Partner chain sequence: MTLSRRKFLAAGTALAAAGLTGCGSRSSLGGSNELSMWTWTGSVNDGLIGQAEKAIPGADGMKLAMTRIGSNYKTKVLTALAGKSLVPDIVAINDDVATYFPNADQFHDLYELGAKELEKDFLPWKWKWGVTPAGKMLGYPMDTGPTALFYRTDIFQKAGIDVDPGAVAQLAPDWDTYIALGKKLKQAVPGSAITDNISGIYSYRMAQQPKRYMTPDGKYIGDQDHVRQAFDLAVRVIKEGLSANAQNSTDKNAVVTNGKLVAYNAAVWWAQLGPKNAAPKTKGLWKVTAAPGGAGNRGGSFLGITKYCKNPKAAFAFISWLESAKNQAEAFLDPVLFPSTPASYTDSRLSAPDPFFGGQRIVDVFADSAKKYPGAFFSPYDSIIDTPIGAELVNVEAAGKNPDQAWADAQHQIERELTRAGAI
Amino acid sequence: MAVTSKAVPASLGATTESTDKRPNKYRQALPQYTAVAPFFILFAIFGAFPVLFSIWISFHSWDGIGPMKWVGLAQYQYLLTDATFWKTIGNTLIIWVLSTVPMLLLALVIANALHNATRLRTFYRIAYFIPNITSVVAITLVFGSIFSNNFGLLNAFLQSIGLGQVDWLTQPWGIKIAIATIVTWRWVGYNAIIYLAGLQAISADVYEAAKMDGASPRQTFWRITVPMMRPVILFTAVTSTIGGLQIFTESRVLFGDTSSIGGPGDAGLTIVSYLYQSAFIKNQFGYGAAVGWALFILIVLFSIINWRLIGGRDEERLTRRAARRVERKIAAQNAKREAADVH
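Can you show the single chain from that sequence in the form predicted on its own?
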């Protein structure tokens, strides 16, 4: 009895082979996922988990060791009536204004000077950036000696010119000025380098046109440089707001005694210092977490305010763009007319 074999259709065989040889996209992407996995694992452990856990413990009363006790919104309710917390907000905002406003203005002036400098430009860039990479603790210790009440260099200078001695580290405004000076000295060079990068992005043709129109250096700076630097100024304002509202190390080192972490009368007690005092000195981790989330809301609020004040509205930006287009068209038409008159 003969055995007959049926031949497999060619189309079916080709389909089977193509199915077997089809690459697995998940298997192909496995090396890439393996390469980036350590970052996401570390971020989940040391980034995402602490954030979520801080939200959880803000609804509990916890000393860091014993069992947690659910209190709901009691921590936030007490936060709204805590006089010390509102005092820390006032201290932080005053220090932020005293440091951020002069810091950004000085940075813009320094960046403009560096942009126009012809000699030792690299040396000055490095010199202005060095304070930013210097240890904050070392900087604060040096300025603590400068602002010392009895043997400070600043009081010695004031007495040498006939002025009286100022108790910088015991008076409320003296403490705030001292902390703001440390912050300004540390970050003015950093912002100046950022402004310098923004200035170098401005075309030189704009300044040449301003000179041809008879604009003075002051008019060029305030009417051309500053408006065209608005995106960079917005970036530095937002980052300075985020950093200024999180001031901690300066006041902590300046007043090292844990019993008076903010100095005499808590004049230098910032929001982060109060968070540290509540959580790690008084062992009130739940309340410290509530203070941290209140600080987060405050930072978001002031960042939005800076964005609206400096960035401008969309309608205003569109109006400015339209105005520039009209000016370019008018300038082109005038150039054509002048060329026709010459011919």
Contents of the next structure:
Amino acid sequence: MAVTSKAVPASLGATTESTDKRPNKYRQALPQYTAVAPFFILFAIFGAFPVLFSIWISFHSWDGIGPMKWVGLAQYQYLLTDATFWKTIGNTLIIWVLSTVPMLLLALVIANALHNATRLRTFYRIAYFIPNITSVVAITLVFGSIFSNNFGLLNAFLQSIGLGQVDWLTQPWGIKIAIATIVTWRWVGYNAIIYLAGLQAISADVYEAAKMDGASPRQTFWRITVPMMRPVILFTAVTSTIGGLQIFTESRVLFGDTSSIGGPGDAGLTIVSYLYQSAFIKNQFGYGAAVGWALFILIVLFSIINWRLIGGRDEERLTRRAARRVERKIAAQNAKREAADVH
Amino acid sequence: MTLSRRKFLAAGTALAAAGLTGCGSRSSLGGSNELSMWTWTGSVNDGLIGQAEKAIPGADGMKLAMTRIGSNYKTKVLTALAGKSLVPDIVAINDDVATYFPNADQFHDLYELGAKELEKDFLPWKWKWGVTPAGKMLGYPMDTGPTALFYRTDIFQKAGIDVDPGAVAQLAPDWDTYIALGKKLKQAVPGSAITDNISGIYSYRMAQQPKRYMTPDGKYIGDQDHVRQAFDLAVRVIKEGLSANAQNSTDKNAVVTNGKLVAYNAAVWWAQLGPKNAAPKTKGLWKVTAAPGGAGNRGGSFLGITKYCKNPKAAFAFISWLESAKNQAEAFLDPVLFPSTPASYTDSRLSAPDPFFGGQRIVDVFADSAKKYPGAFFSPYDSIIDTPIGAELVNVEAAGKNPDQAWADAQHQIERELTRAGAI
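Here we have the form predicted on its own; I need the corresponding form predicted in complex with the partner chain.
Below, the chain from earlier opens the complete complex, with every other chain and molecule after it.
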């Protein structure tokens, strides 16, 4: 391209002098921009536009067909005084804790076992990952018949060992535990595989050194593995938070697509299922959008908290620890020297 | 043909351009000689649609192109309407047809297309449901959902009750006698239930009433006695221990399969969804009779012609042909849609004895219910009102909530929602 633009000016005269010196920047970059454009065009249409449009809708009252009516902040006002909305936040957080904590702990243990496994490694890795790629709807249907009150497998088992029946799908805690179990079952393998990748990145030297020093497996796990896995744990904690706050399919499939989407007493109604119920069952798209933005703020908030708790100023902490170690070493050397001097 | 990079890129660009400009250029879905129609699975007879796909009777040169929408049917219809392009010509509408009334301008007035002449063929109350309070006809009647009492003859016999449909109807003409009957059944066969859950009683009691939640001029009456009585009746059935407490679909099927549900006041479509699907082994053990508390209706659907329709005349020719008495009788055989045209009820295909119900002619019971049903006004806000009441009823049954508190909470929630919706 540059060659042709140089060849042309002679016949075109003075006006093209500037292009002769400096070929058009934009023209030169055009092929590159064209090459990356499809993503940005698609993103603008299917990503950015809906996001911006949902802000616009949240200031309106709209049933999906007729004209939108501007209501200003009324949807958000309603949201703040809506007992159901606050209840969904509580439900979501409880389900999130009930699922994430056991899930990440289990994943770490499984990853450790996978890391140390000597036989059938690939088989185990695939086996643990399979729940994640199975359809949530299918999983939930299966779990639905496991947890089903009167004729569920779990209750049949409990009764057979004389523990009686638990109303899993009608009692508030039963519902939350059922949903949390499904989430844990589905994501534990996924997180385990991520942890496994993190484990394999830890140099074998560190472990050898620990072995030489006579560290027990437990000490190795808590003193070496966990601290060195910190960035990976942070990653899974943040993604699990985002995922946990967006739990939706499980309760929807357990309790159907009707008005009772959250089960009896709305005990399984999560924020996203409330959003879905408002927008797509009750056709209040403005309110649904407002719930969506409230959820967005919540996710940002929780990601920050997670970051502070688990990752929080990692480098600073490491350098401080290193500095202390150096200080101690110097102190020890000084002590030794002093002892030598005495003699 | 070799595929060079240049050709590949050119083809890709052309496709992308076609895709982007494709939207917005047309307002209705399908080719110029095609009428597009959206419906959900199991709402029309395949044979009849197959005929119309070759040529629509009474509309020369037009063909039908039907799409069965899987789940979230209404959401997809609303999305299409909101997009204002590629909207189907004809849409099926469920029994919540009134929720479309505030947006009646999105549909053709079927009266203007000649519906008036056909009005006499249909059940009057069903016809009225498709007409807005302003007198515009939006929904053309499809099937209905008349209610009746289903019962298990073998269990009734064990309790020493005469199983003849006439005798059972006489034994339990209203809800009080029905509850007494339920108690007798429970004594004879422990564990027997006369409803799957609390909502079953409430919904079917409301389905018998001549009025519901709003008056046609927009006054809220959902806090009045007729609703409270249905609410209290449902609570009473629970307190008597006559509910199977089956809240989800797995449990609902299970109580039919294991014979816990011995009698159920339900709509005609339950015959298929309930016993025939969930408990095929009970074939011959069921019978149907007039429901306690009178005739009722729950469910049933409509057809609407959107304002984007490219040929409203042909569309009306199609829907009036599809919903003629003769063709509705065909749709009753498969997929079991109960006709809204009384002329169908004497059709030999409907009145054939049903072996699943011990050779009973069940159509007589449901036809009677359909004709006697008083009809009630459905407002655009009925589902907003119904949801909190239903949820609170479940709280009473599943969590033991105090019924008075549940009623108060439901009314409070309804008031909030209706105020926001601008209904009151």
